[in-house]
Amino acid sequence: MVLLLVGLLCNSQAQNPIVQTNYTADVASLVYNNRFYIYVGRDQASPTGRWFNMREWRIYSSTDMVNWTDHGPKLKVTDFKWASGDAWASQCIYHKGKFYWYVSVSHKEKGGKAIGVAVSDSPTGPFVDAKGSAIITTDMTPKQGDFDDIDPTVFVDDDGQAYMYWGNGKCKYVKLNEDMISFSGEIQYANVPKFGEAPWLQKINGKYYLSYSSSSPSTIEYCTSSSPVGPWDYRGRILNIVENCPTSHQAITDFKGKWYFVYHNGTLPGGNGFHRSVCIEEFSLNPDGTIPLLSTTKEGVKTSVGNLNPYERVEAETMAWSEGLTAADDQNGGVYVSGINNGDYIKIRNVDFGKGAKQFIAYVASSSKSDIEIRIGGVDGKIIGICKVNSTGGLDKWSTINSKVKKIKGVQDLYFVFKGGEGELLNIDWWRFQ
């Protein structure tokens, strides 16, 4: 699928949506080892589709909040043998050396939605079904409806007790056992106003915050409490109805001293309620600890919290913005940039060239001749080099290419602009300077 970005979305300041190569939705975030991860479902409905078609969850990450790396589909519905479909909202957390990824799926035997969990030693997998069965099934909450058991959020308190909240229409919660894949006691119900779905539980400065979406078309509301199980005091709205999308789903996370609000809308070309896209806004808590009413922007995160090192191997699917191209997944679980045609480009922000780069190296596959124009400052910015690409024998035949560049110093916004004839020009896996 090639997403053609037009109008204001293509201006040099655009940062939202943060992924332009796939439709992404139902975001959850995780900070681990100085890196910001987001876990998303992938919307795969046809252009005329009028219902959710979601079969996999993908992972993206960033160290600077402006350049995002696509790690590929790291979990699929088929990884849960008891599930029949629907890669709906999920959340991954870290606890005692393991990463637990809680997901919403449909259940083969019991029908309706269910909640399962996969586990890994790494934030990017591989993940495997941790239980071999669902944690929550629709028969545990009878007469609530087939869509009642969705959107899990899991929070581990300072004393080590883990809580899972979830629900549609009614907000439910349980205390998870130490194994993180089962629970003790009865399913409880949280009394929070305007609850639709998508709960997100966290602790900020000793106080518990429960944010969630309202009924469709959704807004994001929140409550606070002195306890992880309430009672909950309604505090107000965080986000109004988003553009071109009746649903809303949020995550709120601090990273490197700043607060980030992650959500989805439908603003990519072809976007709608079944073709959604993840966005991020930076914000500050009010002095009294409340969360302000936020606005959606095309600019997104304006200030990077780090610089990219171009002298290490950089995955080509690491980008701040792109036009025309897409991300492809290989059979070994890797990701590369594909669908590149004449005029397409990749933007990478805050690239720190230090005292100067003299050569560009890339790993590509091509069936024709083309050029990679290496520019700084803009898609029409100064050309510091042109890397000539000859046929490598096909789009699945990979080879390393290189070219000299004019010595470039300091922190720059870098652009790769692809030029050539008709049709698909090349695939690119990684690049670096030296």
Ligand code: FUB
Second form
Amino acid sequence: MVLLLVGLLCNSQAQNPIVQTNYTADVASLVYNNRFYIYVGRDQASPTGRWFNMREWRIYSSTDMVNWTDHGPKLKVTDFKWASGDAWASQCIYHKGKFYWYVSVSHKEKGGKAIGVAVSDSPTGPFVDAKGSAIITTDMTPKQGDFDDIDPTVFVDDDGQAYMYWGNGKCKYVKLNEDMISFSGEIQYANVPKFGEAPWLQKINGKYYLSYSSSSPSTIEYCTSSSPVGPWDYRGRILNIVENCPTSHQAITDFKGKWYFVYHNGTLPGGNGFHRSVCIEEFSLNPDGTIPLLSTTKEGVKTSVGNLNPYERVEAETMAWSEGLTAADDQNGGVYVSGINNGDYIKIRNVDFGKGAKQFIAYVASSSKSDIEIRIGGVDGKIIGICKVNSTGGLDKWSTINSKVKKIKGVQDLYFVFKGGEGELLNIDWWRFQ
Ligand code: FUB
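Switch from the form predicted on its own to the form predicted together with the named molecule and print that structure.
So here's everything in the complex, that chain up top.
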């Protein structure tokens, strides 16, 4: 009982891993229009699986760094006709009105790993294969191992020149052409100590930073340079080996005046090296521009950089924390919350009720009766309303339901706690207050 209470207390404060509804790995971040996007591979190995099973990449985003919206599987290995599998590490960048999503996959004909790129007009897609073939294939450089050509990072410098770094064991780079899907010149090698994989190239205050993971079990290390092509000075370690996972894969981005370090570990229940989960730590650069050694935490981002407006439609798959339930993808690329059983809950942080809400509205599908307890401040917090759910005719038959709520004001942490009988209770697509 004491252990259970300690567990509940810990989870009520937890913010890491930031996604609890899927296993997510190999994170890359992108800030666009005041929104922080992460692009991740989805670990889909069976619970006993002991190798990567990754078939798609998903996108999540946040405006406040504590509530994350699942945008669904916006790119799949099958979108690259020339690829045979393995949705390994990727990065999406914005350049001249387009979003370019560089990915690692296995190559059908040439074997080994290869790098492809998909393009879109929007950060959340739809994305299409931009080239119809790989930019980099394993035959372009001498073979060193089975995963030579993975983990692309692309950086566009102030003069418009784009650079792509990638590699496993050896860190390689090329200058990309203006089309962003081809390169000129020879493939070069960057001389950086302890390089394993996962390069991440960026410019901070006029200086170039190249962070990367060391070989397995991975730590995150970094170098700096006055040029995007080196020579690189080793500056130290950013992260020690993470919990329950031999790989590490990072992204470093500033957003709304704060720095965030994004990475994965194996700390979600069932987690390990093939069931990984993305986490975030907030940090400050040292006054001399160096990056401190960071610690992994369960609390993650403690202070939100915005509030959530409950009077607009909120996708139900927007959450700070959840337990029990999952996210499902519909055939049109939409995402909804599913797999909801008695006692499961969703937490949404920093909900700004302003002068007060009177009614709760949700779009649900259900084949039985259940209750959505609307609570404030905790899973056991004050109940401000109970929304009664009746059968809508099935878990795929959607209907709008509503219920009165006690007037609630100001900024609150909101909880939806689901109560009912045996089996799956309902699906929820979106909700709002009025
Ligand atoms: O997820 C598969 C591979 O593991 C990635 O490409 C690497 O970065 C490592 O995380």
